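The chain below stands alone and is given as C-alpha cells, in the form predicted on its own.
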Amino acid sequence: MVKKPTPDRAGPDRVTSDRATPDATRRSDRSRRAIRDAALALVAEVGYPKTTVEGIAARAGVGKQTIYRWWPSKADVLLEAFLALGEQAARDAGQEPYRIPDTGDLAADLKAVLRATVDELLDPRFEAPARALAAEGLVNEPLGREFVAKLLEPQLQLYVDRLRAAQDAGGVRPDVDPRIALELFVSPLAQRWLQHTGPISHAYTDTLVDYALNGLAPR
C-alpha cells in the first residue's frame, strides 16, 4: 500500500502553482500562434505597408502590449511567422529536417528541389510574407541580417552540401566552388521572382539547371 503524503499548508499552494505554470505556457503558445497567423493573414490581405501592430493585435484578439512584449516590431513578428510557416510545411510533408535528395542524378535532384521552390514562391501563403520580408530587409539592416542568417543561408547550405556530394562522386569538377556554383540557378530564379522580370515555372528552372551544369559553349 502506498503511503499518502502528509498534507501541509504549502501542499495545495504548490499544486495550484504547478498547474498554473503549464496553463500559462499553453496560453502563451496559443497567443503567439494567433499573432503569427494574424500577421501572415493581414500581409496577404492588405500588404505589408498597411499591416500594423494594432491590426495584428486586433486580428489575434490580444492587446498591443502583448505583441511588444515578445517582438520589437511588426517585421519581427512576420519573420517568426514565416519561419514557423516553413517549418510546419516541412513537417506536413514529412521532410523535417529537409535535405536536397541525393539519387545519384544531380540534375534531376536540383530540378526537383527548384520545382518545389517555384511552387512555394507562387503559393499566396508564402509569396506575400516572403516579398514583404525581402523588401523590408533592404531598408532594415538588422532584420535583413536575421532573414539571411535564419532563412536564406541554411537553404543555400543545402545546395552546397548536395554539390559537394556530387564532387565526391565525380559528377562535378573538384575545382568548382559550390557556393558560387549554386548561384548559377538560385540567383536568376530569385531575381526573376523579386523583380517580375519574367514568369517563373518548372520549365524555367529546369532550363537554369541544364545551362548551369552543361554550360553555354558549343560542344
The other form holds:
4 protein chains.
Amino acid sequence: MVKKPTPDRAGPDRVTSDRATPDATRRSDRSRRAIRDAALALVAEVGYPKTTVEGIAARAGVGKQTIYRWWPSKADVLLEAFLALGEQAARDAGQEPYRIPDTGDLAADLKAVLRATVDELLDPRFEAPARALAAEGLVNEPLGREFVAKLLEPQLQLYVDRLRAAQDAGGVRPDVDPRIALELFVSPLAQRWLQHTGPISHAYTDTLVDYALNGLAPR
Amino acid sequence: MVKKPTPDRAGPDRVTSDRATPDATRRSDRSRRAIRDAALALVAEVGYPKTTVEGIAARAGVGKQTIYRWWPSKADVLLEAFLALGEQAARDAGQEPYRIPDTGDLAADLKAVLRATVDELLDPRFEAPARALAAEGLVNEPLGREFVAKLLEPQLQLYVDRLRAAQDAGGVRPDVDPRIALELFVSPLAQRWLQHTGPISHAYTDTLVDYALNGLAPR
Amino acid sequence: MVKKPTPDRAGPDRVTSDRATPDATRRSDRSRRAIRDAALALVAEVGYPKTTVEGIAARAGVGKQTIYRWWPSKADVLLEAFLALGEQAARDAGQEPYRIPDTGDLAADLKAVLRATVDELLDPRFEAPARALAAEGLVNEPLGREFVAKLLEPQLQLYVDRLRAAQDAGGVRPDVDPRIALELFVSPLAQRWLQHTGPISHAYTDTLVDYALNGLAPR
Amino acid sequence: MVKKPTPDRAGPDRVTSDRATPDATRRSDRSRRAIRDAALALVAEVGYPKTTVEGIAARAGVGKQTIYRWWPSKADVLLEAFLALGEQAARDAGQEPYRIPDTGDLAADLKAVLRATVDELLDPRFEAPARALAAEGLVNEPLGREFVAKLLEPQLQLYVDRLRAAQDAGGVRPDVDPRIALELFVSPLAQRWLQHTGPISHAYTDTLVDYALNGLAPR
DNA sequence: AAATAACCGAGACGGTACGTCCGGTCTTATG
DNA sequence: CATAAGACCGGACGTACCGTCTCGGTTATTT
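Can you switch from the form predicted on its own and show the form predicted in complex with a further copy of the same chain instead?
Entire complex below, previous chain first.
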C-alpha cells in the first residue's frame, strides 16, 4: 500500500512549491550539458516557439523534472545555453578579458570591431538563439533584463571604455556622453538585424561610424 | 439573360474551392471590430503570451472559428488591431498625409517629432501591443516583414523626406544617405525602448539629434 | 465530393495518436474509478448522446488526456464502467460462479430467472448505460462484439447449461439445440426492452416460457 | 450543460406558430429526393455516426437550411429516406397491401416469409440504414417509437393476422396470444441480426419456426 | 407585367466538443 | 538524494459540425 504524503493545506500563500533549492553539488554535469546542447539544437532546427521543454528533455535523454529542477523556464535554459556558447567561443579564441583595440585611430578601431560583429550576427549558429532570446526578452521583462545585463551591457561597456580613451586623446569631444554616443553606430546595426529593416554589411557599419563621428551637418 | 432551370448536378468541373477563401462581402463587421478590441484589451491586461485565441473569442462574444476563418494566428489579429488603432489615431488627429514639419531648423524639427514619439512609446495603450508585435515579428519572419512594411517603414520614410529637404537647403551634407542617417537617432531610441537598455526621455532624444547632426569628433 | 479532408498521414480512419502504450503499472486507480463513476452518473443524468469526454473528465476531476490515454472512446469508458458495475453487483451478491437454479422444474426455474431479469431491466441504474451500450454496439461493431462477448454471451451460456441439464433429465427434447432454444424466451424480452415494442412484466416472461416449452400448436 | 437557444414564447399550445410550418406545396421535390439519396448513400459509405447534416447537404447540393426546414434532425431524414426506400421496393415488387400467404400449412408459410426476411436483412442496401435507425431509436425514444410504429409494428401485424387465421383453422392453440407468439420466432432473428449474437440463415429460421410451433418439451 | 412572397443554395455566425499538445507537478524505481 | 521516465491535472490549440441567421437568386402566385 502506497502512502501519499499529506499535502500541505495550511499555507494559503502556497502557490509555487517552495521546495528547498536542490543540492547543486550533486548536479549531473552530463545532463546539464546535454540539456544546453539540445536546447540550442532545437531552437536552430525548429525555431524558438516550437521548442518545448518536453522536446528538450527527450532530445537530451533527460527527465522533464531535471529541467524544471534547475531552470524556471525554457527561456532560462536557452539563456544559459547561449551564454555558455559565448564563453566557449571566447575560450576557443583564447581571449582573456576582452577590450576593443586602441591603435590610436578611433574610426578604424570601431569599424574593425563592428565588422566582426556583423560577421557574428550573420553566423547561423548564433542567429537563431540570439534572436529567440531577444524576442523573449521583449515580452518577458525579467529575462530581458538578464539578457541585457549579462550579454548586451558588457559588450556596450567596451565601447564606453574605448570612447573614453578617445576623449582623453582628444579624438572625441569631451562633453559627449560615451554611453549615448555608442548607440549612434551600435543601435542601427542592432535594429537592422533584429527587425530586418535593412541589410547589414561591412560597408554599412563603416558608414555608420563615419556618420556618427563626423555628424550629418556640413563642417 | 441566361436561364438555367435545371441545375446540373453531374458537373465534373467542380472547382468550388471551399474552405480556402471565405466570402469577404458577407463578413460581419461587428464581429471584426469586437475581435480587434478584445485582442488589444487582452494584450494590455494580461500580456501577449497569456492572450489566447479562446480568450479573444470569449471576450468578443464570438465563435473561435470566426477568428480562424479570417486570421491565421493571434499575431495577425493583433497586427490588424494595432494597424487599425494607428489609423484611428491618425483619423482622430485629422492628419491624413502626415509629414515631418519643416520650419527650416532641422534640429528643432527632429527634436519635436522625436519628443512626440517618446510620449507615444510611453503611452501604455500603445506599449503593450507594439512590444508584443515587435517581439513576435523577431521570430515570425512573415509577420515581422509585414509589421515593418506597414508600420515602421512608412514612419521612417517621413524622416528620409525631411532629411532630403534639409540636403536641398544645405543643412545636411549632400553625400549623406538619408535612409542610413535617420537611423543614428531613430534606432537608439527604438533599442532603448524595446530592450530596456536605458531610459528614454525628451532630453535623451534631443541629445541624439545633436550628436547625430554634429558628430562626435571635435570640429 | 467537395469535402476537405483532414490531412491523414497514415491509415484511413486515423483518429488517435500512435504513441507507445502507456505503462499500466503506474496507472492511477483513483482516477480510473472516478472516471467510471462519472461516466455512469452522466449517462444516467443526461443520456448517452449528451455525455461527453470533457464532461466525464470534469466530473471526475481528471485531465482529458487521462481518459484518452487509457480508452479509445467514450463508448469504451462506458463499457468498462458497466462491466465493473456488473462485477461489483455480483460481488455484493456473493454469487461468484453464477448458475441458474435447478429445482427439477425447468419452467419454474426459467420463470424465476426471467422475473429477476425483468426487475433488473427496469432498474434505472442499469437501464441508461445498458441501453446506451447496446445502441452504440449496433453501429460500432468492435464494441458490439465486446459487449456481446463479455456481457451477453456469458449470461446466455447459463441458459445453455440449464437446458442441457433439462435434456439429461428428459424435460427437453434431446434433439433441441439449447443455444437456439434459449432465444425463444430471451430474445423476445430483449427486443421488447430495447425497442419498446411492448411492455415487459413477470406475466409476460411467464407466458414466454410456457409458449416456448409447450409450443404453439395444439398437443 | 445549458441549453436555451430558442425561447418558446407561444406557450405549450402551439396554435399560432410564429415560425410557421413552411408551405409544403412549394417544397422542392428535387431537393427532397436528393437529400434522401444523399443520406442513404452517406450512411452506407461512412456509417451513421460520421454522417452529418452538412455532409448530406453538400452531397445533395442543397443548403443546410433546406434540411432543417423540413426535418428536425438527421435521424428523421434517414427515417424518411428508409421509409421511402421500403415503399419504393414494395412498388417495384408490385405488391399491394401485403399479407403473409396462407397455404394452409402454417409452418411452411412462416418459414417462407422468414427466409425472405433473412435475405433482406443480409442485403447491404438495407442493412446500413436499418441498423443505424435501430441504434438511434434505442437512445432517442421518440424516433424509436416512430420507427417501431411505422416500420416494425406493421410487419408484426401481418404475423398476428396469419396466426389468428391459423387459430381459426385449429393449427394454433386458441388460448395463445398471437402478438406474443410471433415474438418466439421473430425476436430471435432480430436479436441475432442487430447484436451479432449468432449467424442468421434459412436453416436457422426454419428451426425457430419448428421449435416455436412444437415447443421444447417432449410431446 | 409588375409586385410580392416563399423556397432555395450558399455559407457566415455563436457555440460545443473533439482529440492533441504541452506546461508544470508528482510519483516510482534506479544508482 | 538526484535522476530518467512518465502519469497526472489543467488548459489552449485548431477543426468539425451543430442549428440559426442572413444574403441574393429563382419561381409561383397575386395584383
